[in-house]
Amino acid sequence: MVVGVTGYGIYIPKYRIERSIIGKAWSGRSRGQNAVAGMDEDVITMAAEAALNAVTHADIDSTCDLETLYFGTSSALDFERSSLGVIGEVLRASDEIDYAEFSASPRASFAALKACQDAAASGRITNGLVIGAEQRATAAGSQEEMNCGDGAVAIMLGTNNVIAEIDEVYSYTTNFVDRWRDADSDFVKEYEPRFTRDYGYKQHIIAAAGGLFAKLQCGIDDFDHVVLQQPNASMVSGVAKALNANQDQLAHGGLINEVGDLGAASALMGLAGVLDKAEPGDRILVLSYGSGASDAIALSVTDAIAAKRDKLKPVSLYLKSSLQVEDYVAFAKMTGALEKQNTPTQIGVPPTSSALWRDGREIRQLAAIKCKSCHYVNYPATIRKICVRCGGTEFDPITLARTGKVHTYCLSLYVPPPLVGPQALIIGDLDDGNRYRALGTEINSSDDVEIDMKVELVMRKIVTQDGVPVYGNVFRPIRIN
C-alpha cells in the first residue's frame, strides 16, 4: 500500500527579529533574523493555523475524514494536560479521533511521522495529521535566543491522492547526550557546543543518511533536494559538506537564516519549502536529528502534486508577510522574558469549569445554528434555545465563515493586564453574511485597520489563568491571500 504526503500546510508568525539585534544587547554577532511569535500566540495556536491549511491543501474533509492527529514538540505548554483537543476542535474532527502527543527532542515530529506513516499502512486509517511546532523559551543571552525561532508545519498522510510518496524511512539512535532539559530548568542546557556538532548531529545525520542509501542502494547524487534539521547555519553548512550535497539539492530546504531554528519543525518545514517548488519525478531526502536519534526518510513527487497547487499557501508568502521587532525590549517582551509585575485580571468563568468547557468548544468551531422559521443565525448555539428574532425553537447547525470585512471598529488604549494596549475590538461583517464580535490582533495602532478592510478569523491565546490557557477567535488582517 502507498502511503505518502496527501497536503500540507505551515504558520510563521508574522514578527522577526534580526540576530544584529540580539547580539547588540549581549555583545555578541550573528547574521540572520528569527521568526517571533506573538504576545497572544503559543505553539497551540500555531500549530492550529498550519492544521487549518493542511486540511484545505488535501482537500478533506476533516469533520469525518480525520482520523489521527499527531503532534511533535519540546515546547509543551503542560507535563499533564494535553492541548490537542483545542486544535481537533478548530479542525471540527470528529470526537472519534486518534490524539498522541511526542516530545522530548527536536525530531519528536518525525516520530510521530512514522507512527501516523505505521497507522496508514496497516490500514487502520486512510487520512492522518503530522504537526510539528515550536516556542521554545531560551535564556537571555543564550546561543539559543540568539537562534531559535517559531513556527508550525502539518503533514497530511494518507493512502488517496499521494503527491510525494514515501518510499523508505531509516533510523539511527545511540544513548548521546547533548541538550537537555529537567523537570525543574526553564531552558536547554549543553555539555558543549562542538560536541553536541561532531559527535551528536553530525555523527547521527551521516550515520542515517548511510542507512538509507545501502536500504535503497542509491547515494546522494539520486536525490534531486536534501532536506537537513537545522539548528544553526554552520552545522548545516558542515554536514552538507560531509555528505556532499551540492547547493543545488539545498536550495529550498534551508531556512534558518530566515525564520531561525525551528526545533521540531525545522526538517518538515524544510520539506513544505521544498514540496513548493517540488516536480513530478523529484526525490526529496529529509533528515532529522534531536537527543541522539536521526531519521533520514526518501520520497517521490507524484504527478498529483501540480492539481493542488492552487490550494496552497507556500512559504514564500509567509516569508515576505514580515513586520520587523526594532529593539531587544520589545523582543524580551514578546517571548516572556520581560514580563511588567502586574496582578492579570481574573476572568469571570474559570478556563476549568463546566461553562467554558461547553461553550469554548463551539466557539472555536464556529458553530452556530440557523432558525428553520425566520432563517436567524443565532450563536452560540449552547445558550441560544429560542431564537432572539422570532422565537423559533428548531434549528439547523451551520458553520460560520472565517474571512469577512471589518464593518467597524474601536481601539482601547487602557486594557487590563494581560492584554495590552492599543487593543481592537472589531465588528465584522463575514462573508457568509454573518456578523462577529471579536478582539483585533495583528494590529497595533490605528494605521493597521480601516473600515471595509479584510480580515481573518484565527485562534488566539486570550488570557490565561491557573496555568491554563484559554483560547477564542480573534480577527487579524489578511496576511496570505
The other form holds:
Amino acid sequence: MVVGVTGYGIYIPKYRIERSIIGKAWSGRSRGQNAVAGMDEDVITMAAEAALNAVTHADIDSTCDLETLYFGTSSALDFERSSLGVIGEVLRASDEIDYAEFSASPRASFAALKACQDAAASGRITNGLVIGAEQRATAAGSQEEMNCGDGAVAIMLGTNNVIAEIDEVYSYTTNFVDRWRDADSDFVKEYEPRFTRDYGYKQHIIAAAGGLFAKLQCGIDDFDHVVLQQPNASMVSGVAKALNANQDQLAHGGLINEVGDLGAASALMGLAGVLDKAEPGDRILVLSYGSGASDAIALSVTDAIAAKRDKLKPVSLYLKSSLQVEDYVAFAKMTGALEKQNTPTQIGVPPTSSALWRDGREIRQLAAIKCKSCHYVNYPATIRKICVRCGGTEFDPITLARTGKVHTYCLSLYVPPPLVGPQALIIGDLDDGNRYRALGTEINSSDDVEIDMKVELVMRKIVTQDGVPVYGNVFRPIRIN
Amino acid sequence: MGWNRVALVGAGMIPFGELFEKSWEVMLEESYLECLNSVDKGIDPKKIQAAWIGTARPELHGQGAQGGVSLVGHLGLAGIPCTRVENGCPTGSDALRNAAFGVASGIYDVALVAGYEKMRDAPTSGLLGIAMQGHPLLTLGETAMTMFAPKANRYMHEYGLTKEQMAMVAVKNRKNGVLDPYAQFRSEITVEDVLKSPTVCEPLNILDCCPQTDGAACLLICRADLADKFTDKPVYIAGMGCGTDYYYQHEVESYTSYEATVKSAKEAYSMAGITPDQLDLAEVHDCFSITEIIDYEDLGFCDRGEASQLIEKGVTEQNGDLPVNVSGGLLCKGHPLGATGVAQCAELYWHLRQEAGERQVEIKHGYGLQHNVGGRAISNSVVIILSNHTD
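Next up, can you give the form predicted together with the partner chain of this protein, since the form predicted alone came first?
After this comes the whole thing, all chains and molecules, with the earlier chain placed first.
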C-alpha cells in the first residue's frame, strides 16, 4: 500500500528575536533570527495550531477519520503524563485515537513518522497525524539560547489522496553524546560543538544518506529537493557540501536564519517549505539528525498536490506574519529566563482538579448546546442542564465558531502573577452569532485591539500550577487569513 | 403591598480609609457604638432582637466562612440570631434588605444591620488574586477592573462618551467628598489630573477607580409603628429591589448597561410608588467613573445614551436637580465592600433628617435612593429607596 503525506500544517510563533540582540547581551555574535514562543505558548499549543492546519489541508474530518496522533519533541513537558489529549480535544478527535509521544532526541519526530508510516502501511490506520514540535529550555548566555527557535509541524500520513509518496526510509544510529538535558537539568547542555558537528551531525547524516542511496540505487542528483536537519547555518552548509547538494536542491527547505534550530520540527519544517513549492513528479530527500541518529527519507510528489494548495497556510505566510522582540529583557521574559520575583497567585480551582477534567475538554472542543425552545446557545455544555435564558432542558449539540469580532475589551496593566500585564480581556461576538469571553493574546498595547476587530480563538497555556499546565482558548487578532 | 413598614432610627459609621491601626472587630465595635449613640431617645441594646452582617471578602484579612457570630460576638450581643450576607458589591445593602424582611414580616421588632470590609490588612496583590478565583477558564483574569472596563469601551463606542466626561464624575465626587468627614479622600482633583493619572486598565486611569478601603457602618431598624419610642424623625424604607443578570461574562447580553440594576430599580420604584423625578438625592455605585455614568441610565435618571449630558450640565452635582453621591461616593469616600451599601443608607438617613451639615441637599419630595451593582459578571444589584414620610 502506498503511504504518503496527505496534508500538512505548520506553526511558527509570531515573535522573532534577532540573534544580534542576544549576542549584545552576552558579548556573542551571530546573524539571523529565531522564532520565539509567547508566554502562553508551549509545544502543545503550537502543535495544536499546526495540527488544525494539517487537518484542513488534508481535508479530512478529524472527529471521525483521524486514528493516530504521534508526537515527537525533545522539549517534553512531563515524564509521567502526556498532554497530547489536549491536541485531540482541539481537533475534536475521537476517544479511540492512538496517542504516542516520542522524545529524547531532536529526531524524535522521525521516529514518530516511521511508526505512523508503518501503521498506515500495515492497513491498521487510514489517517495518522505526525507532529514535531520544539520549545527548548536554553540557559541564558548559552549557544543554544542563540540558536534555538520554537515551532511545530504536523504531517498527515495516509493512503488516500496522497500528495507526496514515501518511497523509502533508512535510519542510521550509534551511541553518541552531543547534546543532552537530563532529568535534573533545567537546560540543554552540549559537550563540544565541533565534535557534535563533525562526528555527530555530519557522519551520521552522510551514513544515512548513503544507506538510502544504496537501497534505492540512486544518488544525490536524483533528487530535486534536499532537506536537512538545521542545527545552525554552518553545520548545514558543511554537510550540504559533503553531500554534493547544490543550491537549487536546498532552496526551499533552509529556514535556519529565519526561525532558528527547531529541533524535532526542524527537518519537517524544511519539508513543509519544499512541499509549498514542489511540482508533481519532484523527488525530495529529507535527512534528520539528533543524538547520534539520522533518518533519510525519499518522497515523490504526486499530481494531487496542486489541487490542495488553496487549503494551505504556507511557511511563507507564517514567516511574514512576525513581530520583532525589542530587546533582551523582553526576550528573557518570554523564555522564562527572567521571572518577576512575585509569588504566583494560586488559581481557585487547581489544574489537577476534577473541575477542569469536567469542563476543560468541552471548552477546548468549543462544545456547546443549543436550546430547543429558545435557540440560545449555552456554553460549555457540561455545566448547563437548564437553558440560562428560558429554562428549557432540551438541547442540540453544536460547535462554536473559531472566528468572530471584538464586541468590547479591556487591557489591564495589573493582573496577578503568573499572568503578566498588559493583559487583554475580550468579549467577542463569534461569526455564528454566539458570544465568547476570553483573555487576549498577541495584544501588547491599545494599538493592537479595537471594537469590531476580527479575532480568532486559539488554544493557549493560560497558567501553570505545580508544573501542570491549564490550556484554554484565548482571542488572537486574526493572524493569517 | 402587604408588608409591615420598616423605619430607620439610628445610623453610625467610622471614617473610611486605610485603617492599619484598627482591627475589623474594632471597626465594627466603633460603628455600632456610633449607631447606638445616634438614637435620639436612646436605646437599650437588649431591645435588639436580631442582626444581619454584610461582609463580602473576609478572606482578604484571613477570615473565612465566619458566619453571623462575627458581628454579635464582638458587640456584647452573643445569643441573638445573626446572619452573614454576601452578595458581591451589594452585600451591605442586601444585609439591610434582608433585615428589613425580618422586621416587615413581623417576626422581629428591632434589628441591627452592620456592614464592614477590612481590605488593607492584605496587600493589593490579595485583591488582584480575585482574578484567579472562580471558574479556572470561564472567569480567569476577572478583576473588578476587567469586569467594568469592557463596559466603558463599549459604552464609549456606542454613545460617544469621552474620557473627559467620564473624568468629570470623579472630579464631582472628589469635590463632594471634601465636605464629608467620613470620606477617605478630602481633596479636589481636576479633569486633567484624571486624564494624566496612570492607566490601570484601558480605558480607565487610576483616578477613574475607587480606592481600597477599610470601613464599617451600622443601622438600627424597627417596626415603623414603634419608631417613635426611639426618635421623632424616623426615616422609612419606601422600596427595595434586588436584581440579577447572567453569571458568566459570555452570557451577559448588554455591555452598555447593568441589567441587574435595571431590574432592582424597577422593583424598588414600583414598591415605593415613585418615579425618579421624585428623588431628592441618590447614593449610587461608582466603583469606577463609568459605573456612575451607566447607573444614571439604568436607574432612569435619563434616557439611554444621555448620561454624559447629566454630568456635563451639572444635574448631579451637590446643588443640582438630582445630587448624586454627595458623600463622595465610592470613588472618594471609599468602597469597603460590605460597608458600602449600609453607609450609603446612613448618608440618605442624615440628609432625609436634615442632619448632613455642609453637604446637606435640599429635601423637596422626601425620597433618597441607594444603589449597588457588582459580583460575578456585575450581575447582582440592590436598590433601596428611603423616605422621610410613610406615604
